[in-house]
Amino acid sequence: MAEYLDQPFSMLIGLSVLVLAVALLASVVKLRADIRTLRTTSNQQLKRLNARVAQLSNEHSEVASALDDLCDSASIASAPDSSLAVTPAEQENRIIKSILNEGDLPKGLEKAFELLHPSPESTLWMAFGISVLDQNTKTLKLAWHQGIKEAVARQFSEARLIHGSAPHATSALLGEHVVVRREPAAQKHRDQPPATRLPEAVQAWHSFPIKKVDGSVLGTFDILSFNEGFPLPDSNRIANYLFVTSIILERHSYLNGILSQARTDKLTGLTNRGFAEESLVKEIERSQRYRNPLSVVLFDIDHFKSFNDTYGHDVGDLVLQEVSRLSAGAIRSTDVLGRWGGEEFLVILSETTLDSAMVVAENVRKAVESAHFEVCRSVTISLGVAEFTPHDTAQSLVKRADEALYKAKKAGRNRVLAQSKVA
């Protein structure tokens, strides 16, 4: 009987223990969750607290900086002569900023020269020059100089890149600093190479190549010394000057390239219609101001459509290119030759009367007619000429040349006709 009474009691105790264990486990799980939540909240609060501390620190720094500026301002107000002094580095930075904002090449090179910090004495005993390398013609052209006499400037205003022909030509070819010194009269030889034949009164010629970052030469910086006893500028200043001038020359070349692309007809390489129109307006203004004669020649290729129809557009493009080349060779370098549209071309002849313009037009006609075109049959052009009158605008002047061109075509093509001067 006692055994049956003890059995339910044992089961109750076991069940109670199990309930307590489950409750304890639930408490432990909840406690861990609470700890994780508290830790996350604490980290977020700590981050916000750190951010606020950093903000206060920045605000403190700004206040301190403002106080320092105020103190500096007060110092300047009390002692302007000493506080306004500019350091050499600040002065060079100002010069470089001024240079980079300068669009004119000679003016930019003039400003850059200040970086050498030349003394007044150096301008008495030395002359300086910058020559720019034309990659197309392989020629050095004098772009800026100081203290070089006119006769000397003419001597090396343009120099072909021939080794030994001149110090700066050799320097540009080798990409190295070249110096040529005048030898005493007793040591001179009759077979003395041209490179050592210095301009009169020049005792030494130092030429430094101006290079791009990739090492290609943009030009040369030349120092002509009239007194070998007078020292050159500091080598570090020369190196700094060469670096700045390389930036100037590269920027100038880049801008000229962009400008040239905007003005150039891609197929023929001539100026495009937009630039030709601008040039004509400027020439008309100049003609009106100085009362100089001005004429234009408008011409096109006879039966050009038949070239495209018979031989294809590729051959037509080659004809346009060859006519452009021949025409450019028959006029002055100062004249403007532009592609007016399609197979039509305009020549602007400044300071040229109608009679002289007729001669130029005839020369162009003959140059094209006598040329041998390998890709197709012979090519001829018809030309109309008109001279500017006080009543003309750019449009009316070209229109009269166009009327003369129409008459030349109607008269049989391959000829030059002039329009009357009546506007």
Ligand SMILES: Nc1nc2c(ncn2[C@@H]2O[C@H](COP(=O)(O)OP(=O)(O)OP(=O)(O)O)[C@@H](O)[C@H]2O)c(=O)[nH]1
The other form holds:
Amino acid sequence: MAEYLDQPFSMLIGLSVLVLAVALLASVVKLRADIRTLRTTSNQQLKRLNARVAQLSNEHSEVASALDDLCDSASIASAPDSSLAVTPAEQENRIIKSILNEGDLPKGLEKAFELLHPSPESTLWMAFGISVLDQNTKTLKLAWHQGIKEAVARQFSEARLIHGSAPHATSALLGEHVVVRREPAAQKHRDQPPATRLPEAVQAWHSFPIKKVDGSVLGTFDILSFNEGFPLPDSNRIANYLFVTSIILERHSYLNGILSQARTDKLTGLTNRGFAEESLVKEIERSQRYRNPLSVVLFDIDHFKSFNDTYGHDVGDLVLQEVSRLSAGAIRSTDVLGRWGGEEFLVILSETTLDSAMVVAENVRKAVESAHFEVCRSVTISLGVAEFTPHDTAQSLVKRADEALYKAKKAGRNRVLAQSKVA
Ligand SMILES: Nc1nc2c(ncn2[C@@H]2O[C@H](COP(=O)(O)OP(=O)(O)OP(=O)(O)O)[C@@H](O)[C@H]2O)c(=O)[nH]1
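After the form predicted on its own, can we look at the form predicted in complex with this ligand?
What follows is the entire complex, opening with the chain shown before.
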């Protein structure tokens, strides 16, 4: 009897084992397929990343090989003398290579200055400076100087690109060597604009444009001469020096470009979340060290989903861009405005108390409310404000602003609310 009972029972067990084996096989096959897909995707990402790295290193190696060519030509030109321990050409090579390894702009320019071989007398009778052209603001900014008095350096630390406003502005505009000499007192025009007047004791101001290979101007090299009888550095040396500084400035602007790309939100042009977070952490450290007030405003576009749903994603994107522009216009340029999430923004207001931050937030709200938007006509935002306390972290501070923002939404939107009292 027991034998009859055992037979179907063992068949049942056999069948279950078979089903389990098939299920196991199927999941192994699926797992292998998943791994293959994952590998292909990450391989593709890796390939794209590698291509970008190769492109970057190509661009860098072009700069490096240009400098190596310069080193080689310098070595050939001055036929190394084997009896000397270090030839001038070798010394120059060393300077150029150390410039290549220098990431800091003023330090790189300081090192490059050695290539001019200024004599001790020339540094007595002359002062030197390098200004970098900021293409966005069309302004020349003094990046390095030697021998220029602080007051003069401050006066010329920024110069707008206006013809005649200053010798270096004219030089950058024309792309030519410009020299402005002190006129004898008798010939001086009384109505000459002050900016074109030379700084006290300066007899002549020579300005040389620093250009890229394509001819576009990156900045200027300036020599202020206190004694016209004293000769300028040799013109070949100046040409070599301008070439090296052009590479330094180009690399600097290239790296800055990459850096600012990594920090910018593509759609709105605002600081992205990663960089806004970094800035907030830095501001918190500063606030803790100097005991300065610090506040943040978190805001969000009201009913933003309905703009997307009614007019489409493109109009939604335009609304985001316009709100970014209006908000940026309502705050100081020193404040940080970042895109925090989809339609959420964070403003970091250093040295600002809660009360003042409420005023700023209200200005931002009004700027958006009173603007006319194409297609959807009007847009409003809700804002939450919080002030830093000594025990805050970046997260806890933003969280309080977020709670206030949530309350502003609940209270009917289009309003500013402050954090609840902090214990
Ligand atoms: N066009 C566009 N839409 C985005 C972007 N990022 C996020 N969004 C959309 O933003 C909408 C946010 O919707 P919700 O979180 O419901 O908020 P809301 O509609 O603004 O409602 P309230 O905040 O309560 O006033 C979602 O539909 C997202 O798809 C973007 O870059 N472009």
